[in-house]
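As a starting point, one isolated chain is supplied in structure tokens, in the form predicted on its own.
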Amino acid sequence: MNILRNLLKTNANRNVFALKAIEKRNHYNDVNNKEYLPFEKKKYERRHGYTPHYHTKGLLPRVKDDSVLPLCSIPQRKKPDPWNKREAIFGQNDYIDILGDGEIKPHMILKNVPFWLRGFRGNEMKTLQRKVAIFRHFRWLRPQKLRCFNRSRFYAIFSRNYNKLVRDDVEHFVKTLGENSVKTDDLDSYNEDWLSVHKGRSSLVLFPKSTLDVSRILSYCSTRELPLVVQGGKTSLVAGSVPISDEIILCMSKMNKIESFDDTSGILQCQSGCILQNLEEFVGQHQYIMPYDLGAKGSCQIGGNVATNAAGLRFIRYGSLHQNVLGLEVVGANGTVLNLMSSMRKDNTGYDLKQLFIGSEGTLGVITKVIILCPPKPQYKVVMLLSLNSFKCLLSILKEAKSKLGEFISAFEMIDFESMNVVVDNLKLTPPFEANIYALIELSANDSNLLEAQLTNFVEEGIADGIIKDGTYSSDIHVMNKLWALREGIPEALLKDGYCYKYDVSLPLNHYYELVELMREKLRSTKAVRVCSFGHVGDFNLHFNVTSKQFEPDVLRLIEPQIYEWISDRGGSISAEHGLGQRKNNYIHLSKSREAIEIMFSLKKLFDPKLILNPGKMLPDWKKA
């Protein structure tokens, strides 16, 4: 009974609410002339003055007449195909740290292979694809990861265009140039450029001793479609010599003869793997100079001076290697010798094909022997180190020593305080005093007591003028050599560092300096090292270095690709004398214009119709693309 009771009173409560909620909605619908329902909470929405278009009463949204809004069919879903190469090979390395601690990852066990190769994290790739065709120049994005994503991008396209080197073209070359002429392992020297930032993987290194042997090469290469990179001394910064992927290396080092030598005119006809350094000894014995001097001219080679257009210290004095260049020998890329050996002086018939060759960096033929022009040694030099209190005075004594001292100079080297204090600290080398910017000139004529008369004059009336705070000058030999020790031991000593960024660059004299100052600023809070200059004021060419413990992606990224458009605003060059290599020919756009580089790619495909001449150097890669 109690349990009935109890019931009924509950079916009498329940009466009560619902007559209450029906009284309630019929208030509310007086009010408002709306329907609503009791478990609807409209009341509460907050529209703020909006009205959809549809309401959602039902399961499907409706529009207002109640009409179903249309439906897109649903596609039909296409069955994988699990036979495809993409799905064959997906997990084939998941077994590798199975029985591990998952410390070990499939890209870690890929030897000889670039990093730039070993994949990306979750969809980077997709993202930088992206990026990739909204902004063209777009390496100030993500420097690094955009840099690799290019060398990847090149890789996927133009290696299916080549043929892989197989064992019967390894047997071809040994047959051909005999066992000596070929390398086939410890490549890791030849892979890797000077400044250990590049790396190929290259399996075959060729050394031809003749014309006839690089004839042969690339006769064989072109019928085969083989890409192959031209090295010499390997001292290029931009990554020139050395291969992207897997492309055969032909090291020209066996190539160091030395043909022949006229005492009168100062002509000198040699192989194009011959050592600067030798050359410039054995000149030396006939009373001759070469007209360029570099600091790497141990190791370098003039067919890559040539190649690249090198310049170096006594440009202001004897002019580029266009001046100085009589003749070239060149091997096209279908193994036709191209002889260009004339050794006039005027030679006006037809076109000066032998330009095309200096600065084209192996990329229309290779260069196999040079007739230079050698001017006279000079009886007496003198090398004066100067200290001064800013650039300002250095652009002083310069105006000044171009119109006292003009037929004399045969080098004029600025050094900034940062580049002599990383020689002080790392090679341990002494300057004679102190200063905020060094001036280094070098002067050479055949009248010792003329030379010496003018200089001090020079010297004194800089130091009246204040110009001049301190100096020293010398002509012993032993002296001259520990004042250039100063300035030739920089590139060494900023590599003690740890890592170097380097930088070869061209601008007008009144922003020379200005380009240092403002990357020091730039790179203060950073973990950049040091930050420094020096170069041939004399001809506006600066090398610009910054160093720090080893490599650091926020300083890269806060250098590059801004010094290049910084640089090319002011109406400078990306490049002075080392090319464009790999590292900055995707730069090139902000030195030349579009109709110049239209021109080059014309000449690339004329010279080279299958782009097996170190291929992804200099030219631009989207352009390839």
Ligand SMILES: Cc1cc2nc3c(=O)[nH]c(=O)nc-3n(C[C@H](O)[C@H](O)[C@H](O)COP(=O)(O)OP(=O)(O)OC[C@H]3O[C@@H](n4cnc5c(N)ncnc54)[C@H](O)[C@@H]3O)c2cc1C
Given for the second form:
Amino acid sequence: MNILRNLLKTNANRNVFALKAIEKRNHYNDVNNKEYLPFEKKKYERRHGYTPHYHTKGLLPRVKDDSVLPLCSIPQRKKPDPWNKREAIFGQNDYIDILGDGEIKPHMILKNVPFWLRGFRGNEMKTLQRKVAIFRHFRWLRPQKLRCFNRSRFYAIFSRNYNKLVRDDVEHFVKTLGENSVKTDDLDSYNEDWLSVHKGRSSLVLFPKSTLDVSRILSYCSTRELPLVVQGGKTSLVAGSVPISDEIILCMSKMNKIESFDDTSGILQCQSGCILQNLEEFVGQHQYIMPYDLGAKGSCQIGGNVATNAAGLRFIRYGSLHQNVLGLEVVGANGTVLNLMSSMRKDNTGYDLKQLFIGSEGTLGVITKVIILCPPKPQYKVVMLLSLNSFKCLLSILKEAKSKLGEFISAFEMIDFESMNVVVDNLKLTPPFEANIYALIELSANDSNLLEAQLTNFVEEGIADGIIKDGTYSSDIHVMNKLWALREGIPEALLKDGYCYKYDVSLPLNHYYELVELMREKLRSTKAVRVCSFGHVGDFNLHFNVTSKQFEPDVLRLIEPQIYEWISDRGGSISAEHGLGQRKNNYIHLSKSREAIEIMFSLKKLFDPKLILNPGKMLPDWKKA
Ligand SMILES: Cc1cc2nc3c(=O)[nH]c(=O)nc-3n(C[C@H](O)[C@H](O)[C@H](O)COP(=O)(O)OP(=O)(O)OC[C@H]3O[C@@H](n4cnc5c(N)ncnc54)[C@H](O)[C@@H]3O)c2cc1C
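Having seen the form predicted on its own, could you give me the form predicted in complex with the ligand?
Okay, now the whole complex, with that chain kicking things off.
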């Protein structure tokens, strides 16, 4: 009861205070109140040093007392004179070819302007270009500020350079390719890249089944000036195969026929949409292997591999695709079929044009068929995992392995402790022992006795010299698969941390691990969860990764573009095997000279004059490097 009484009492008190406050406010708001004026006067005098003279007698004066019209009416708008002097001379200098035959247009004489800026109306793009050029010099603003420009830049590139896809276009494709080869709904998975970072807005995916289909599509797109992006297995880690804007997606997955295999020479001919793992299994039945192997082999296609010049695990033994691809069939941007299908290893007749398409990332033409040389399957294989104290020990082991096991090495991989931790934490895999640096080595040969003898000799010497701390090796397929799973699971495990900043670079071996240590120090007090690295150390190729729970602009600002500049200063390459795509295209000048980039632009214009193939990828947006 007491509590209730107190409550009522406090409520009553509160009401009294509220009433008093309202009375006080009304009192001062009342203009007729005599106390009001001295209060206001005092206030204005104190603040502004004058006494205000308010009009307090009702409404402001009107024209007539009973009228509601204001004193002045709105002035009448004067009609502009279209024939005045200023209007008459507007554009008098636009026609530059006054004495010529009308062929020269203003955009043709613009120099030092990127090709995609030439001939734009207005100066909006020029302003944007200037901004981009200026902001490139302010390190602390990059890359965020540059990214801010991307939306308007892409708008300018796409809406002004290309035509919009209309219903008639879709109907044309349905008529020429058939309904099953045209998809217009549920396209999210085609628009988003493997890392789920870049997303396009394409509304049309085409599935050609033959070279003729590809040729028809390209010739139509070229006439209509519709941009398109070629999509293989969509495992590109630089978002090369997803649209930037609303390009048509040319999905090669239905071009998956193996056409022939010669089991004497090991020459395989197939369509470009064949999945690498299927090819590996097919040639395996004939006792051959593919000359390259990737972690993404279950999804990536041979056409995508050739277009990115993919390297992977067997590079150290069999070399690059430039060496192993013997012939290609390519459809040019205007639909012309270019037959480069030679299966000869030696062919010195003119320029080797197929090499231009290897690593061209779908910017010069669409690869429709591939002829590739497969090496014979080694009879005996051993996989070895070594525990080492430091990266210096790894370099000693690499040197020893090259001299003692040289011809047997088919892969030489480095995994650091942080990379091993990520597969332990996120995939629940367990390595046989702990180490600061792991070396994963695959050896293959036909003579098992010779290999075993040399391997034993190599391991014993390594242990005696104190370089090898611990190790295991096996030729049992299950154990070998388990050891490889530790390495191949890293990219997938990294994504489970949240967000992954990926860098695939080449570095001279004396700077190889320096980059990781430097970045670890730099990112120590940030929101980065892990700074780790692994890679094909035998090919000087480092996969450097940083993870955080979600995308953190502050972390990115500390990594890019400094990492590329650091690598460039030490003579490395900013992209070892993944290509440039839309993630790294604007940094190409850090790995290639200005003259080389100029020639690349000339080639692009020669092969694809309307710039419809994979716009905004591989080549930089501005010419000046
Ligand atoms: C887990 C994982 C591991 C990886 N490991 C490696 C590795 O060890 N080594 C390595 O080099 N890469 C690696 N990659 C990257 C990727 O797998 C390769 O770049 C691969 O070659 C891409 O093939 P894709 O079929 O997926 O091509 P996409 O991703 O579909 O396309 C890549 C580029 O090629 C173009 N393209 C595709 N098909 C054609 C065609 N028929 N004609 C013309 N252009 C075409 C596209 O337009 C795009 O520019 C890895 C990726 C993942 C996800």
